[in-house]
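What follows is one chain in structure tokens, specifically the form predicted on its own.
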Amino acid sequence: MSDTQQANSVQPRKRRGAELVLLVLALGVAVGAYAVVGVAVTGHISSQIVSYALGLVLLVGIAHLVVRFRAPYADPILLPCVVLLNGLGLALIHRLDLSKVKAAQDAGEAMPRVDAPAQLTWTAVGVAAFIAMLLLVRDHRWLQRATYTALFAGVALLLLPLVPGIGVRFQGAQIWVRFAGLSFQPGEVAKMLLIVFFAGYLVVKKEALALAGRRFLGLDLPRGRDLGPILAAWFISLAILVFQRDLGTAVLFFGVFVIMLYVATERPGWLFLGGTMFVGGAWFAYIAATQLHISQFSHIANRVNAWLHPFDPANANGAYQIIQSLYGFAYGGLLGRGLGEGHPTLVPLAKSDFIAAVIGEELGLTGLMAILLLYGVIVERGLRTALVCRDQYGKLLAIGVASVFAIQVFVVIGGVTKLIPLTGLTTPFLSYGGSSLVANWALVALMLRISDFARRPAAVLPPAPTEDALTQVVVVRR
């Protein structure tokens, strides 16, 4: 067997057929959940089930065809996991809509706004962003050329909510922009741009940042002259915390940078230093709010107090959400009350920040663990992609995307279950909201593009010419 034949025999399979089968299963679960909540709440299947199912199947089918023809070697598990999470999120939002409508009818009040159709529309926009990312970014290495452009664009988007006239404060956080009647959260797009910058910067500077300085407790700490990047990330995170009062984005931004810095340099000292700076910053913010009475940090003190003492009457306003969430988890128990059989509308902002509480009440601890396993699969496939990727830039991009999902899910589920203080982030693909959904679909497309490059068989060079082939016989006729 020749070298070319051997190379062809070990080529990785495209596995698009396996992806299609998993997508069919995911769509079946999503549409089935949508039908079940209608029967449980109203006693009959919703009249919108056909249009919902056709719309979701059409969107997923187009996304699958684009992956099949434009990224044939991409990971076959990522897209089905995302579709399942997005579909379940739509079913849960529809379930909350039905409860609101039923309560309004019983009370003789005006019909409230329903959000499931809007979420399906945002899903279509997210799939469009997914397709655009795969079609426009043919090679993820092209993004390295825009390293500093991504930095300036990301910082501009982070500062956009502070611009008078378009910035909107909601629930105490200045993270929204309202323009032409539409609300948008620019920080969701900024996180993707900042990942592109972090990866491009660390690829170039990793050798200098990997140099060891002083040794402390068995760890080689970085040199003082190399602390500029992590100090800049720390100060930017504090600025977000102070001026935008957004704890979640600050934690996500700083955590992703520290993880990517550690992966690029392979120095545990950066993790130690980053963790120390995070703890120091959190302690300073709490002290500034409770003892120095600096109003810019008051939201930090409120959330910490609600976390430590949720049943204290002094924290009645700030802890009401977490108390109702804990009651919902207790009511759901191990297996849950069943879709449509609980009372999740008692939890404020159940469609967005506390949608995990809806899962815990109606699907129980078992259902919540299944959802966490789906997120774990997404993160694991991202880390696997980073391991097999052949270029350092792609490795760091994949690590950055996987870290975004891992940190975001941890801080959201941790806050809802009272493991850590609430941060205000949304649960990826499940929570109601267009900005987060569209940005996360684009991040998944970027991960699939890197995965396609990593799993695609390397080009096989033609065999070297033999000595006989290099000899040419020239016949001279006289």
The other form holds:
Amino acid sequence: MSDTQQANSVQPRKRRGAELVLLVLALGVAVGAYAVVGVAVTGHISSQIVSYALGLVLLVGIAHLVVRFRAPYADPILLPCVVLLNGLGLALIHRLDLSKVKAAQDAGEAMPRVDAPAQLTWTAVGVAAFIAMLLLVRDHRWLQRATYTALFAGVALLLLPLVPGIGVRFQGAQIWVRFAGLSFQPGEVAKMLLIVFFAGYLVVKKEALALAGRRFLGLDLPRGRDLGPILAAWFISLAILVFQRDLGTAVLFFGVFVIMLYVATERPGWLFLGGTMFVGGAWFAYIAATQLHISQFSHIANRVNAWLHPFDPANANGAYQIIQSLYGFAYGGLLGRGLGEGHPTLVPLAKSDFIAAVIGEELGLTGLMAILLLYGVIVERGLRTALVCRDQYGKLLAIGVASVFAIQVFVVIGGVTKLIPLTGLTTPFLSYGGSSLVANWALVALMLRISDFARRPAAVLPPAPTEDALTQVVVVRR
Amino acid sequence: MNRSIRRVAVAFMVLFLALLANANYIQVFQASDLNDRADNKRVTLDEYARERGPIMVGGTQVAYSVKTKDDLVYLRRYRDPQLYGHLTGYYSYVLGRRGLEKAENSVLAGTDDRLFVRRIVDLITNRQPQGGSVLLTINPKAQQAAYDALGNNRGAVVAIEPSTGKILAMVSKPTYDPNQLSSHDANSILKAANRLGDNSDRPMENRAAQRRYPPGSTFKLVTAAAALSSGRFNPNTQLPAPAQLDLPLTTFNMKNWQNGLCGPAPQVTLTEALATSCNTAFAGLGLKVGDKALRQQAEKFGFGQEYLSDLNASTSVFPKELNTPQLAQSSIGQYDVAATPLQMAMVSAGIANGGKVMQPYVVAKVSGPDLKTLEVTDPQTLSQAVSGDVAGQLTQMMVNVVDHGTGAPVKIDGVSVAGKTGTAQTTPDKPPYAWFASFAPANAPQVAVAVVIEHANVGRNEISGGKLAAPVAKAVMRAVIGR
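Having looked at the form predicted on its own, could you now put up the form predicted together with the partner chain?
After this comes the whole thing, all chains and molecules, with the earlier chain placed first.
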């Protein structure tokens, strides 16, 4: 199917009303969940429910208005999906807060810190970033001018946690910086900058990269002289792996890069090469840790061992978290225990990395599948935007954003359900964590901006429709 | 580029399908395995949130649950913990379950299949499910009498109703307090568990059912039963009873307890041999009966068989592959013969019950939370150990032991008592074990009692079954028959 045919099928309808209805439903679920967890854990609806609901409605309302007036043709489903996830995440974090408060009260200890208000604040910052993105970037093609700036800024952000004095090591990984009392993960922002760079770079270089070199096993492998970028991406990922001990981010960057490279060049040879390099790198890291005892890779070996043999007493420490997570999923079963009725606090880091385990326990398989499908819808809308987008730069940007969500969701939920080894990544929009929330809201704004462009009727339309114009072929701008 | 975008879309779909399939696998197919794992705290927390049913003795709850304000909600408490601790066991979220708390867990926790309908009703009416109750066969008077009579001695008592196999009393000393292990404070539980575990007296062991001792002369009941059952001997058969029996293949000579003859003459009847607990006579008898017949007889009484598994009872042993001196020693309950007090109580109970050994049991009745009876344990025959005739002969011989022999201290006014003493040698540096196996009334038996005393604060020469163990048995029998 050619691009032209695809573009023909695009409806010029704005669908903002549909978005509003979906947003109201999403808000209903979020506020309802917030009320339910209060009743289930403490026996009464939390006193902050009104301010919480008002705050959320206000934020979402503003976001909707900005979309309505600044990106009227944008995809109507993305924003409601994001609001639902973000709202549910707030309710779950509130639920974990309540458990912690209750435990402290029973033990007669001081009131612990609660995280839901901070998450709500971060949601506000995220929505602000979303709005700023939509207002400032009137056309996504403007970003192409910042290709190399994005590269330098992105790499600088990635390296920031390694700077002594502001870099913070937590749970073995060095991916945080602390500045003026605030800590954030620069990698989350770097995510978007690197997509901007990859897209700008690939749209220019794709012809050269698409040139086949040698044929091997039915695959057209790229020319050796074009290997530079993929090698660079590979080394950067390895560096993240080694120096920051962050398996998740490494997989994410390399995966997104390889996918964008493949889409730009349409050469499966790049996928093959990238896959081989990834598997080889992972295998080397595992061997380096287990056979050569290089401590820089020990975290990888621990994760792999905990994944392969979680119940082996030798992995008791490394596997504790994943075992507790599995127990949570099993306890939830088909329909879940009900919000507030499980024991999700038994899973360490339930608020951030393991929030999917809380969903599995309290909302059951049904809830977990619903969440997975929501992510599936977000990724699918991103891919659809890429398909219908008329400029190649926009296509690559959209593919990059969709891939970030797809890979991140697969890696983190696959990790907590023991499908693949565990890697530390946040669950987009659900997990507690400011930088992740803000960055993901900005990514969604970028996606909406591209989809607004893609779905907008072509600027130059044929003359006003007459009776016989209905059968006329619409001329589409390439 | 659209072709490759579509392929990426397919690849992502595969990834998401893998996530969905894996979630189904864990939450549906693997869930019950994961929920059953011992270290899964969620299931324990759930169990603690329900009111666990009581364990009853007579009309008293010896184990029951009280509501607390902490996370675990219900706290398990034990009444007379020292008296019933070995039976109830404990219910601890740190250490798990032990004793009947473990064996009857499904009923007590309310998860038993027989409570299924009730659970559905609870689910629909949104009522917190409750556990059922377990009534024990224990006679509280007999239990208390056994506990008091043992005093501070290390040892155990088992009393059985011969006609049914009901355990009427089961006491082991030293004992422990299960309340300490069932608290909601992990630190105090661990401290108590360490203290109990480090104690060389092993207070948590239920000596009555779990520890095996050499049964000593009480085993002569089995040897006599095998001899009488062979048809070659009767209670009046004359047996050689020298002061010493030269055992072939060894330099060891078997002696009698007081290093002399068992009677006025070097020959005694079988009845006299039992009354005086004559070692040489019984060793010679065992050699004539043969190891095969002896082993078969022991197994008919329950040796080598498993029973009372809800209290994790040990299996008693009559050794395989015996040479002549080993057979001679085994015939008087030495060498590698090992029996639990419960096993020796079953030997007496079998003789008392016309030769029929009943399966011992400790749970009389199981009820639902609404007190509706779910199950009443029916008495079951374990085996016919000896014929009724032989049982009658053995009973007469045992009555003779009490009336005219070593069992004199157990006499009860107006009641005919049957008994057999035992003093089992261990290693030379340790005092011997004092045994007594008995039943009463001899003509219409209501209770069979076995007592073992491992250690008492008396001189070595003061230790004998008759002096130490018999008074304990007497106290228990009097409690049951009310005399």
